[in-house]
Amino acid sequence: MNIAIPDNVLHAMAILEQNGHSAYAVGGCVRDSLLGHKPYDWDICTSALTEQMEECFADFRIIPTGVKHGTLTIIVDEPLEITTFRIDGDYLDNRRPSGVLFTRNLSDDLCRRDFTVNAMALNSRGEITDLYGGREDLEAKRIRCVGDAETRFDEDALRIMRALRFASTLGFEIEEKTASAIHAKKHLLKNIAAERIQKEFTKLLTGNCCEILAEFSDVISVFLPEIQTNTDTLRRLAASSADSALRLAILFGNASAQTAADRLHALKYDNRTINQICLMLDSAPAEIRTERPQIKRLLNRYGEEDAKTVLAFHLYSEKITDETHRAATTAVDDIIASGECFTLSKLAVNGRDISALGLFPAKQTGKVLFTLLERVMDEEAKNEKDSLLLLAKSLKY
C-alpha cells in the first residue's frame, strides 16, 4: 500500500536528510494511513538532536515544546512535532520516565513504544520499518504490547486506558497476554491523573465499546464503580448513538443524578457534560408525550439542544417506545423550525410591558410572564402583544 505523505512532512524530512540525519514519520500517522484513515497529525522522529534541528530549520519558526525530551515543534506550513530518537529512563511513577537518553538508532526508539500498531516508522521513500509485527496485528485487528505487556503498563499505566480505547474505536480485540496484563495491573490506574483517564474513557465510549466494557468491567470499576455493565445495560448501549454523554447516562442506569455528578466531577468532566447527564438522569418518562403543548414544555425545560438527548436517553433506556420517540422528535423539529414560542425570550411581551400596566408589584412580574408563557405553550392564547396584555390584565394573584 502506497502511503500519501503530506508535502510539508516530506519537506521537513528532506531537510533533515539533506543535513545528514535520518527521519521517519512514526506512530499513529503510520497506523491510520495503513488502515485507510486520514491521520489527525503527523509526527516525525529523527537522529538529529534538538540543537541540530534548530540549525536545519533556522529559516522556520521553531517552538521549543519539549526540549528536555528531544521535541521541537517546527512550523512547516503547519506545526510538526519532531523528536530525537530516544531511550526512556526508569519509570518511577507509572506515568513518565525519570529521564531520557538520546540515540541515533531508530530501533532503540521503537522498542520503547506502547503497542505494535504504534511502533512502525515510515521513511520519505514510503518504506515501513516494522520490527514488532504491527502490520500483521493491524490485519488481524489486534492490540498487542511491544515486548512484555506488564512491563509496558508498569512504565505507564495510562497505556491500559489507551489499549481499551484503541480496541473500542478501531473495533479491534486485545491480545491475550496484553489483556491479562491489563487485568493484573488495573490498580495502577489510581496513580494516573483523573483528567487523563477521563479523556481516554470518553473516546472509548464513542467506539464499539460494549465488548470492552463487558470484558474489562473490573478495570473500569477502578475509576467508575457506580456504572452498570450488565447484559441489559450493554444491549441498550449498543443500540444507542455513539454520543459519550448519552452513553454515560445509560451506564449510570438507576443511579441518582447527584451520584453521577459527584463521580464525574472527580473525573474532571466539564460542567456542560455533567449537567447534560444529570438532566437525563433527573428526567421522567412521564414527561415524554407527543401532544404539541407537552413538547413545548419539554423544550422549555431542557432547551433545544438537550431535549432530543433526553428523548434519546428514554428511548435507549427502554422507557418510551420507538413510535413515541419518533413522534416527539418530529414535533421538536417542527416547533423549532416554525419558530413557535416555548421560552420567555420568544414571548411577545417582556417585563417592561408588564410593569407599564401598573397592575402588579415588581416581584410578581416574572410570575405573570411565566403564566402567559404557559398559556401560549398550552395553545390557550396567541403569542401576540395586545392579546397577551389583555390576558395579563385579567390575572389575579
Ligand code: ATP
Given for the second form:
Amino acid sequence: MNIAIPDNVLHAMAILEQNGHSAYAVGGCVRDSLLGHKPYDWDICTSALTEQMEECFADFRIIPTGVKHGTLTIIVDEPLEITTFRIDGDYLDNRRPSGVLFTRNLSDDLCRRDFTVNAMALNSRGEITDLYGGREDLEAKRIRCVGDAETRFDEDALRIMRALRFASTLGFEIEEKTASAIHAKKHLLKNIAAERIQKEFTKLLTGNCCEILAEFSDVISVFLPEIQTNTDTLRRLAASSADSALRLAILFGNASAQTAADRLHALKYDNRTINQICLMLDSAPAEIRTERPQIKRLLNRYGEEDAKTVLAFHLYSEKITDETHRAATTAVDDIIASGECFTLSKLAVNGRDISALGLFPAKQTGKVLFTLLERVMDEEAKNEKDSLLLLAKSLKY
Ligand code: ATP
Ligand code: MG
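May I ask for the structure of the form predicted in complex with ligand ATP now, the form predicted on its own having been displayed?
Everything in the complex follows now, all chains and molecules, and the chain you saw is the first one.
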C-alpha cells in the first residue's frame, strides 16, 4: 500500500536525511494511514539529537517542546513534533521512566512503544519498518503489547487505558495475553493521575465501547465503581449516539446525580460535562410530553443545548418511546426555529416594566414575570408588551 506522506512531513524528513541523520514517521500516523484513515497528526522520530535538529532547522521556527525527552516542535508549514530515538530508563511508580537515553537505532525506539500497531515506522521512500507484526495485527484487528504485556503495564499502567481506548475506537479486540495482563494489573491504575484515565475513558466511550466495557468491567470498576455494565445497560449504550456525556449518564443508570457528580469530580471531568450528566440523571421521564407548552417548559428548564440531550437520555434509557422522542425533538426544533418565547430574556416585558406598574412589592417582581412567562409558554397569552402588562395588572397574590 502506498502511503501519501504530506509534503511538509517529507520536507522535514528530507532535511534530516540530507544532513546525514535518519528520519521516520512513526506511531499513530503509520497505523492510521495503513487503516486508510487520515492521520490526526504526523510524528517524526530521528537519529539526530535536539542540538543537531536545531542546526538542520536553523531557518525554521523551533519550539523547545520537551528537550529533556528529545522533542522539538518545528514549524514546517504546520507544527511537526520531531523526537530523537530514545530508550526509556527504568520505570518508577508504574507511570514514568526515571530518565531517557538517546540512541542511534530505530529498533530501540520502536521497542519502547506500547502496542504493535503503534510501533511501525515509515521512511521517506514509503518503506515500513514493522518489527513486531504490527501490520498483521492491524489486519486481524488486534491490540497486542510490544513485548511482555505484564511488564509493559508494570512500567506504565496508563497503557491499560490506552489498550481499551484503541480497541474501542478502532473496533479491535485485545489479544489474549494482553487482555489477561490488563485484568491482572488493573490495580496499578490507582497510581495513574485521574485526569489521564478520564481522557482515555472519554475517548473510549465515543467508540465501539460495549464489548470492551463488558469484557473489562472489573477494570472500569477500579476508577468508576458506580456504573452499570449489565447486558441491558450495554444494549442501551450500543443503540445510543456516540456522545460521551450521554453514554456516561446511561452507564450511571439509577445512581443519583450527587453520586455521579462526586465520582465525575474525582475523575476531573469539567463542570459543563458534570452539569450535563446531572441534568440527565435528575430529569424525570414524566416531564417528557409532546405538547408544545410542555416542550417549552422543557426548553426553559434545560436550555436549548441540553433539552435534546435529556430527550436522547430518556429514549436510550428506554423510558420514552421512539415516537414520543421523535415528536418531542421535532417540536424542540420547531419552537427554536420560530423564535417563540420560553425564557425570561425573550419575554416582551422585564422587571423594570413590572416595577413601573407600582402594583407589586419589589421582591415579587420575579414571581410576576415567571407567571407571565408560564402563560406565554402555555399559549394562553401573547408575548406582547401591552397585553402582558394588562395581564400583570390582573394578577393577585
Ligand atoms: P492518537 O494520537 O490518535 O490518539 P497515537 O498513536 O498517535 O494515537 P499518541 O498518544 O499521540 O497516540 O502517541 C504517539 C505514539 O507514541 C504512539 O503511537 C505510541 O507509539 C507511543 N506512545 C504513546 N504513549 C505511550 C505509552 N504510554 N507507552 C508507550 N508508547 C506510547
Ligand atoms: Mg498522536
